[in-house]
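Read the single chain below, which is given as structure tokens and is the form predicted alone.
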Amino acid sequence: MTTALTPSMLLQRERELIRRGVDRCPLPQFLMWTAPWFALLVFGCYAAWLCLSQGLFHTNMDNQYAFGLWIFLDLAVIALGAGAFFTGFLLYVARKQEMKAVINSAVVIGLVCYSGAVAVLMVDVGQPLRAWFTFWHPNVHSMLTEVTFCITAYLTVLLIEYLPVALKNRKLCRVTRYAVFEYELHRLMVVFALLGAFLSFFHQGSLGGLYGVLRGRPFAFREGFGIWPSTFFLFIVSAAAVGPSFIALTTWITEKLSGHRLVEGRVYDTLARISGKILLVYVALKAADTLVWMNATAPARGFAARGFYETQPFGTWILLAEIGVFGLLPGWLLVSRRARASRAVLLCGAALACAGVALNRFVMTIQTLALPTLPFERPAQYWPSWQEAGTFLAVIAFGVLVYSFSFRYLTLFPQERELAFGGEKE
């Protein structure tokens, strides 16, 4: 006869899944935290189902506005998720040992960002059952083909990188074969980190290159080097710049929600310093690219650059904000040692940097398609439907849930237990 499990026994068994030496909120409180996110996930899945089962007429996109909220947010999320590959690069290649404190968290964030982006793309295609066409009948002349292959491969790499993190669970690591498999897999992480950096490098660039080769869209079209337009390289540098900032932000948010210190202060300092330096490089490249486009590329195709900013609400303010407020300012805040000494200022700079890359992806996607390309055309009008918003809210809910469960039951921050008992190392 089996014995019925009492609530106290369930709580005890659940507690045995949590890492020793760390404190987590009671299970009822954790379930209250996850309940709204589960509800949002269900709502978003319903919105996605409407688009898949009945058609994309549920969206407000059309032949003229083929890219909308989904693509803009996908590009922003993928850029923010670059913290996964860049943190691995810093740890295993640049030998920044401070990154050990956040590498597991970075892997989870990357997995969430990329899996969510792929899910939204399947809805955006409208016929996910034909997704295999991309692999079996690839258009070798399209940058989207390279993006599809690299994102799929990198998502597989992230799943493999997540395995050792999951197998470190307090219960799972007691199983001998799991422990041995985790140990052997962990020894290969440097290979997967390098492979992930290679794949992410190219698909980040191809996402930018996609816009740079749009000859019919003079606002986005750029000259470049060989077959690569300048936007190819700008997307790579911008993603590498904001990846560490996003890791710093998510770590701080997790600290505040959990009520525990998770990393040493020098980890924030290293992430901010690296992010700031690369961001300033990106701003310089972006400014040079913009000047060349204004004075050479656009006029050579018969367009005055100022005309692209006469369509409201896309005035010159958006360019100044992207380069100045969300570029130079956070770059200086993150590079300046005196500014970084204040955690609030550091996090403000990181938040501005992340907002800047989101603004850039908005400009490249929404503004590019909104601007008319012929004299008799009017600016395109677009506002996302609730199905579009709901579908992406499901991605956010999915990300919060995966990260929450991973934080509760896995070791995302190896320094947490040490900091709880011994304080911070000098």
Partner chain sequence: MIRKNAEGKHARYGMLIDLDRCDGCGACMVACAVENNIPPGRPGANARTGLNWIKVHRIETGGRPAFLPIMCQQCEDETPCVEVCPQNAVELDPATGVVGQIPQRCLGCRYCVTACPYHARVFNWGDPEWPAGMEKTLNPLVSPRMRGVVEKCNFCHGRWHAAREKAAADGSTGNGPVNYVPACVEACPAGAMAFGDLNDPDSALTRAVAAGEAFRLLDLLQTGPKTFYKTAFAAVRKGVAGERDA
Contents of the next structure:
Amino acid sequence: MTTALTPSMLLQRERELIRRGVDRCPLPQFLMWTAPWFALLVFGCYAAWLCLSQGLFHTNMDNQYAFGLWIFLDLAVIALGAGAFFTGFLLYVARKQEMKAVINSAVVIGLVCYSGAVAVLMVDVGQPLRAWFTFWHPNVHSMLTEVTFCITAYLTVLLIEYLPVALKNRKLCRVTRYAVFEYELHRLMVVFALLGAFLSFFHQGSLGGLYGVLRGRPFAFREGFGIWPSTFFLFIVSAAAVGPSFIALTTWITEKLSGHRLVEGRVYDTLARISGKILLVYVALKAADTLVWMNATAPARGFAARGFYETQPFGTWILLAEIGVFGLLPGWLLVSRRARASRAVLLCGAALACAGVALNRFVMTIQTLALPTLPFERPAQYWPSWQEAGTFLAVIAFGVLVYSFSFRYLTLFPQERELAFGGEKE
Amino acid sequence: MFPWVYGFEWTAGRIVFLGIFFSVLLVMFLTVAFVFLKSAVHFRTGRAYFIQWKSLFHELPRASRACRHALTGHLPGRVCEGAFECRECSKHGELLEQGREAAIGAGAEEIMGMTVPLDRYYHRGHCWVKPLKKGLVAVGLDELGRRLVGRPDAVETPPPGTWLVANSTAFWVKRNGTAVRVLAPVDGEVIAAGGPSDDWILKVRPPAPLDTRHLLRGDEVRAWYRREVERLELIAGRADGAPALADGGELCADLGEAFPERWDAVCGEMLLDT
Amino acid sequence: MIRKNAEGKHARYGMLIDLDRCDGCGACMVACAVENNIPPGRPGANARTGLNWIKVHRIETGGRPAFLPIMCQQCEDETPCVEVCPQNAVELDPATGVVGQIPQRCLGCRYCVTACPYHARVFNWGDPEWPAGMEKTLNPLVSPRMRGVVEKCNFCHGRWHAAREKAAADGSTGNGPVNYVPACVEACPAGAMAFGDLNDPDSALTRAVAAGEAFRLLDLLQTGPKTFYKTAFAAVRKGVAGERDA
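Show the form predicted together with its partner chain, please, the one above being the form predicted alone.
And the full complex, kicking off with our chain again.
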């Protein structure tokens, strides 16, 4: 016996996928929201396809500017996605129970950031089908090998962490097999939280090391400890600092877009406090590292530090902005109890922190390559092509879509139901 | 990657790097394998349905998870952590040993216009259990449950012979094209399903002797009902801009009619469905 | 890194370029492209997207312009590109000291391109295309590269290989004084380029280096290039060597 599927029945079926006790906008409204993102995704996939099928001459990269917008995107989203491992670490290892309110959202954000980064990396390399060569014939001295191994392993960890979240969907959790698997997997999440923290430690670090080891690029080159240059550690600390900020920011944006309260106020406070403290540590380390680099590392290789800042538009303002406006200022806003008591100030601080880390990744990737090495060279110019920008936007659209669908059909914020029930609990 | 791959050398860097990588993979694999194994064991030992309920239980709002002893005021503010499985609860066992078990009552009580017979046991999912002769029990929706469900389009009962597990699905009530799951109050074999004119829905043969430690009775029912009406006000008020639920202190007879749009949400939440 | 088993005596091939003799004619670039099957530039290609293994830069050093041919400098101390390649597509051959790029292994990640301070590495931004008929002029000793991989100067590996084969046919091991010249050296009408073995005390290269006449580009980066330059003009040396705050 089959009956025709009427639109109202379709809406009913769709609503049955959404957990009871939470409000979600009607399906047509949701589809209206996703439509432009889908359009952007399709456009970006076309741009990426041009690069994959015909070659990277569709980009504006060249033999001097061999890394461009995409590598900047990779480094930035992976830093912002650090909230996934850091929140997991805080919840399962440091036992900060407030993090329960955002852990699912953090996992989805991590998954989105890392899968997006890997996807764009596959467009960025000239021969993506040879990606497995790195595993088969690894050069263990290369930072990129460390990055490749760790990110692949961590993406697997994120997928496993996403599994319980996905299986908690209202329809899926009715399947006993899924529910039992989810329950048991969730109980062992601490293993994956530890693995995630371990892997993140190394790949966030090796992304920094990626540039720090470039002895041929004195702007990026740093001395370090053992095989790891100082940027290795700076990247870890800055990623840990900005992860919670980004979680706070995305949670707030989701609250505004959905029109519902999703977490208790103190969750913001905790995220901001942790983020701010680590950010201040980072700024101190970064300042010390900059001084050592200016006074010892660079001069020893025949480069005066001031020379790096003679190239417009990369004047000293960029260094000062990184440390001051995007470092000390958000650090203070997030650490000071009085300042972060205001939600607007707190979010401002979080946004500045996120922008600061993005700026740092920009400096490490884009500025490093713009600066000349040979004395007679002029600074290199680079502006991304529309194909590069399109692929970039596709990753953003992909992230927004995955997050939107996850938010609609899964429980990203466990407190939402509780808050809808009777306001804030002590 | 492996010693037999061209170019492999036993250098310290390679051993450390690949050693760590393979260890990470191994830990991941073993953990997932362990989860599969553990799940399989749950199915074999018959705990799977309880686990399923347990994993859903923790998603419920705190107000829906109040301990039965919090309802009666013995343990104020206590929230159940054991998925309403009082048979496994050490706190409940302690209280029983102290002789704090509520006695099963007799007759019926009027609560907000609802007739609640006290000669039977109640499950938190709004099913009652009434012992019959020959070791059978009748299972039916209680008065609040009936008012929540109203006149269902269909009641989907399991076929006779099905083994029910307490807190897993007993039957489904369907209305307006959606279905709400009703929790089974006891373990046991389904013997018969009632028709629309019966006040019971299933007849079940539970394992003898009948274990009712996890079910509410007597004074507890009164306290629980008051709390449930509060909870309903909360849910329904949230759902539809708070129209009058109860007219002159009486709960309306059919919530499905009062909230055709939100029946699924309100009824599902009250019956502890996800 | 894969260390090849070197047989017999090791060599350290290097080059000496006399900047005072170079007049920027570009014959070396042409000879290199012909020898190594470098396809013509794509429409719209420029100095930075083309596939030149050797590039001659014109440098204003105040008064006298100088011409500076730059190709792979064959670094040997913690060679930047060798260190960074994730999958061993770049290796330093201990038998010759030449940094080899293996396009068949290359993933095209361009990390090595970024790592090279001399911009001596080029990436195939598109499919190589030869105008109809021109493919008949391809050098059979050198395999063309595909799209999406990195390539660079290897001191004419095809010629080195041919010389080894010839030596073997003649019954010799081929280990000994350099027995071939790269195409650029051969083509240079001014005789500005000299190819030699830094381990051979009698080569002109070794003698020039020992005499302190030669210098290297960006020496302070400690990459240890085996390509040396020489000039009699201090301004030229200052303008190209990158010893500014030394």
